[in-house]
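Just the one chain here, the form predicted alone, laid out as structure tokens.
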Amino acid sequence: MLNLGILAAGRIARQMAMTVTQTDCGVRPYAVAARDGARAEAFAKEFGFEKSYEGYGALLADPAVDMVYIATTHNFHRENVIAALEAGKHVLCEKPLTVNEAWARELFALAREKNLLLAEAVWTRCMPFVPALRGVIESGAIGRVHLLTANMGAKLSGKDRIALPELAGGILLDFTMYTLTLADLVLGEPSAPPVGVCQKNEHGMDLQNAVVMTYPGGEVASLSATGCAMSDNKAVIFGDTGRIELCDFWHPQELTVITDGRDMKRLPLPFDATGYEYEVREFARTAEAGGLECPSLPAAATLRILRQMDALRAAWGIRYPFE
């Protein structure tokens, strides 16, 4: 069983800690590090981690740590991943892996050089709804797919991680990435770069956006995200004889299939714990087997989504000061 170390002790780190302590994920909750040593110590006591460290370097220097989950803000991901790989640790990094495709390619190359597993923690890709959704589509229950819509929104525009360029702010890397991921899971690679519009704050970060993508078979994805308002967080996949609806589409626990406009079937897909367990289990299995790529979290998918977000940022004139 792999000894897990967590870098940072914020909200996402707490979700991961709850996950690995509530259910069997194939990892042992071993250590946590934060810039504030007292915060790391309190975190370790709350969740039953054996070790706590002040500073990330101290955790990475511990030879007992086998894998690291990086839960820092987006702007730190690249340097944290490099440090962890250089220390000989397998790395599961919270999404986005980096803020651009070029840096992600460098990180995957470094992981291969070190013979270590690196994966972007896009939990959506590993969830039970993915094979169920594909099964419904492949069965022909809704006919040929023509259109996918997805929207995601919450009141986050005042938070520093969304508002500030130095933290790689904006909704694109936070919410839009999930809409792009669902489109990727259902429709695959688009036939052209995405096009879209955005509204920016006074710092030049996108607070809400709308994106359209087209595909080789003529399919269209219409995607929107906002940090200014609560949306219904719903996705719909429209076929010529029916549709599939997903509430909280980036982590749905149910699919609703509607055929001929009237017949409705609900497919329940409850989590074992928080939903994070699926990516952790797959990562642990892959690492222990000596694999260098998780089947549900391939490097090609990470690079493809980052390429799409790079294209949108270029069109919108958004660049982070540390790039």
Ligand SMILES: NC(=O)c1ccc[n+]([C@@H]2O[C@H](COP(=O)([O-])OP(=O)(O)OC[C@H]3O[C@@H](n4cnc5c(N)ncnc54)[C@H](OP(=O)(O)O)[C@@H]3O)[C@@H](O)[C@H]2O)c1
Second form
Amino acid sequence: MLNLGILAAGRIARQMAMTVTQTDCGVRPYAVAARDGARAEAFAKEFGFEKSYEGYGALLADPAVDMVYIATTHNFHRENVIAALEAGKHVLCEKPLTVNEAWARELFALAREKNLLLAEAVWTRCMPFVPALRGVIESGAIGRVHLLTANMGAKLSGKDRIALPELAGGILLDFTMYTLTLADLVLGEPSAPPVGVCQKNEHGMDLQNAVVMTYPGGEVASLSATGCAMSDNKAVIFGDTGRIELCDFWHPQELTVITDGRDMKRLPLPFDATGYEYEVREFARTAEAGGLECPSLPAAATLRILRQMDALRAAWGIRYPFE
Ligand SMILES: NC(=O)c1ccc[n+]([C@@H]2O[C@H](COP(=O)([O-])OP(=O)(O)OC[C@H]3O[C@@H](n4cnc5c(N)ncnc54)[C@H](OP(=O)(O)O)[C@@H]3O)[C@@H](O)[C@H]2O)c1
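Let's compare: the form predicted alone is above, so bring in the form predicted together with this ligand.
What follows is the whole complex; the chain from before opens it.
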């Protein structure tokens, strides 16, 4: 079983620690590192991790660590991934893998060179709803799909990691990447780069945006994201004879299928634990088998979504200071 080291002790790191200690994910919760050693120690104690380290380098120097989960802010992912791969660890890195497509390509090339598994932790792609959704669409229950809408929002605009350019802020990398991911899962590759509008904060980071894409079959995706308001966090896939609704669409535990405008069926898809277990299990299975790519988290998907976000940022004139 792989020994897991968690790099950073923030909000999502806690979710991951909760997940791997609550349910069998095929990994052994082993170590955590934070910039502040006392915080790492408190985290390790709370979740029963064997080791805690002050500083990420100390965790990476521990030969017992087989894989690391990177849970730092967006701007640090690239240097953290490089350091982890150079230290010989398999890497599951929080989304976005890095802030642009070109850097992500370099990271995947380095992982291949080192014969290590690298995957972007897009938990949505690994969830049970994905095959279930495909099954409903392929069954023809809603007819031919024409339109997808998705909205994601929460009041995050005051948080440094959303507000500040030096932390690669903006709602694009945080929320829009999920709306783009759902469109990618359902409709595939668009026929042209996305177009959109955004509203920026005083630091030039996008706090709200609306994005549209068209597809070779004439389908349209209409996506919105906000860091300023509570959204319904709903996605709807509209076909010519019905629709599928997803609540909290990036981690839904139910599909609602509505046909003929009235017949409603609910398809429950409860998680085993928090929803993060699926990506960890797939990662562990793949790494143990010597695989260099997780089937649900392929490099090509990471690169496609980053390419779309690169196009939106270019159009909006958003560039991070460290890029
Ligand atoms: N998959 C999901 O559902 C999900 C949900 C939320 C967030 N995320 C992703 O997870 C990542 C972290 O988000 P979060 O919500 O956990 O953020 P957070 O609570 O702010 O934690 C970020 C961590 O980054 C580390 N860090 C290192 N240098 C830093 C610096 N100079 N300033 C600020 N932080 C620094 C800190 O680590 P130390 O503990 O070492 O101080 C901190 O714990 C992001 O990539 C985000 O997109 C994913």
